[in-house]
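Here we start with a single chain on its own, the form predicted alone, put down as structure tokens.
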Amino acid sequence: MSELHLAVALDGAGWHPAAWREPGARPAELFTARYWADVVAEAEAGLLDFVTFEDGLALQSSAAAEPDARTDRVRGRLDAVLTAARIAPLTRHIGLVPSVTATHTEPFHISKAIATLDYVSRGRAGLRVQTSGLPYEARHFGRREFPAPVGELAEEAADHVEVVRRLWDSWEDDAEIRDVATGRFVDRDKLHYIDFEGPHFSVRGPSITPRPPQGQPLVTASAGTVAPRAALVDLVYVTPRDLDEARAAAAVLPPPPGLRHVFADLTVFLDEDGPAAAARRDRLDRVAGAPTPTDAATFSGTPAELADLLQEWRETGLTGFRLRPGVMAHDLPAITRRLVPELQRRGVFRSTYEASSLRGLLGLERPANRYAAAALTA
């Protein structure tokens, strides 16, 4: 079998409702930069591929539809994609991928965000993209009725990614001279424009920032997010309940080239003992007044029984994993202290950084650019 990959989903103070009131959660400490440094530090000395950020256009909610009146629970989140930009310059290898909503935000303002997000972290981005379906957060913006037709928010999202992906390649690698001799920075030949139309966008074009260093930033969503067009993303995550599903996931979805990589969502409590970690997770419950529900497996084990879990799954052709700290404080030193070591041992996990791109640390190429291979062929 060959190596897993490991990501690490980080939101708040860890996927229990309860987790802003354990031990180490530092509550007043979750809108600060230093606590978001400080996670993103310890997944990187995991060595995992790479962590993403939540986000959401209304405050959470534990309500399917509507928001809650709830105030023991954490409530409001700094923006993902300016907090990944923040924590970029302070790490060195692992990649840095915020959530974005695509149905309520502009496709041009996001690409130029995610390439920025790039050049900060020197090839270390990626993009999450979710829709809404939401009415108490399209009020937030006033601009369509609510709810949109079946299907719609999916056809949406492809064209978002659709735009994002152009932007990205509408400046040539090589579109920047800078040669102060003859003064011409830029060879205006070599930006393009897009011009793509579309039911939900028309954009023109080019951007205003570079290619990114990656080229193409890595694209990653849930399945069924761009559903229309799943080869637009780089990377889907799917949730399956156990083994059976997970191979479920991993038969139906296209292969390469269109799609790389399948990573399944779990959220873990990790303990020394398997009773001791279900008997936190239960203690938990209880103290949030409520079993959680979930949309993803939720695992209670030994960091050992979790590496057993993880190669099972991935023999069904699964590539890689997104792991949901239960409790961030708790958990999230478990994975990478205590997994990440056992994973190695089984010779299954990487022991060191081998690449400087997110890409690169995936596997993937660095894409050509459209428009100059067009170029070429004219």
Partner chain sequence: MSTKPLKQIHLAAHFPGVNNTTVWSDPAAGSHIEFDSFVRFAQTAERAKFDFLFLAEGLRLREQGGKIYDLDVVGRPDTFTVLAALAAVTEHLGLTGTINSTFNEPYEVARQFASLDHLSEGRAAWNVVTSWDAFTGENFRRGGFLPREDRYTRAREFLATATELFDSWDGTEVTADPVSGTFLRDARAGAFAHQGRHFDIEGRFNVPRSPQGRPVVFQAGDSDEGREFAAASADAIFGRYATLEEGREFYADVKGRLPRYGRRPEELLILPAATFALADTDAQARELAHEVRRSQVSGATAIKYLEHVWNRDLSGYDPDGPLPDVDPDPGENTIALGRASVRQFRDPLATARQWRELAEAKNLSIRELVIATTAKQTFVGSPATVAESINSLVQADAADGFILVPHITPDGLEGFADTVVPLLQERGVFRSEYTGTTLRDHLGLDVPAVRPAGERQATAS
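What's the form predicted together with its partner chain like, now that we've got the form predicted alone?
Next comes a single chain, given without company.
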């Protein structure tokens, strides 16, 4: 049995809409650094590979196509990249993967922001690319006609990632030379224009930010978000409902180079007694007024039962899991203090952080710079 990787998806007080009303939820602190620092410290204590920070350029809504007027659910959130950066100096090992909406943002800004997150975390940055086809979100920008075809958003996201990645490589690692004899701070032959041209934007480059510590921070996205092109995404999130779907999802993993990880998303409710976990979830559904629609499978049960499921699904070829704690205050500690020790006893999860970078934790090499490589072969 090979080892598996674990990430946790952070969103508000947890993934259940009534989670904020649970004991220990600290709902009034959701807009403070202290809350996020505590949550990420808990995840790091559990030796998890990384945390993702959910985000969006619109207020959360329980309606699919429009803002709602609900007052009984968590509304409002802080910028995910800035939250990750705020936490970076307080942590040492865990990967920090904020969500970024490619649809409305400038790839130049995103590239330097994630590169800088990589500097301030010393090699632990990633990003989770998402798109938005919501007309009401587009009206916050007022630039384009929506809805746009899904395929177009995925193509645009692929261009966005392509630009972000080229900009990370636009400085060779040794471009800063500080050559006192000639008075040159940089060797401009090691700075590169990226000259990207696409239907939605063109970007000249180079970046204003030197190549980040990991060379290429980790790029992650849900399956289908980014149009499939070679080596754009390092890790894809899938949402199988059962073992067969897990097997099918894992089959998207091609041989390297290119995509190296497929993580299954699972919403989890964990208690030492399986029926108690199910009962807790039912109670939360009643409080919320309805069962919560979710794109991912929901697991209720004991940490040992979840460990069984993760091991079984791991055998299909999935390389890891992104667990969504139903209630952050309850289910995150259950992951770090119950599930993780169980997986360690079974010999399928790390007992210490074995690498200093996020790529290292995931067994990924630091990539060569495409422009330096081109110069060598030219």
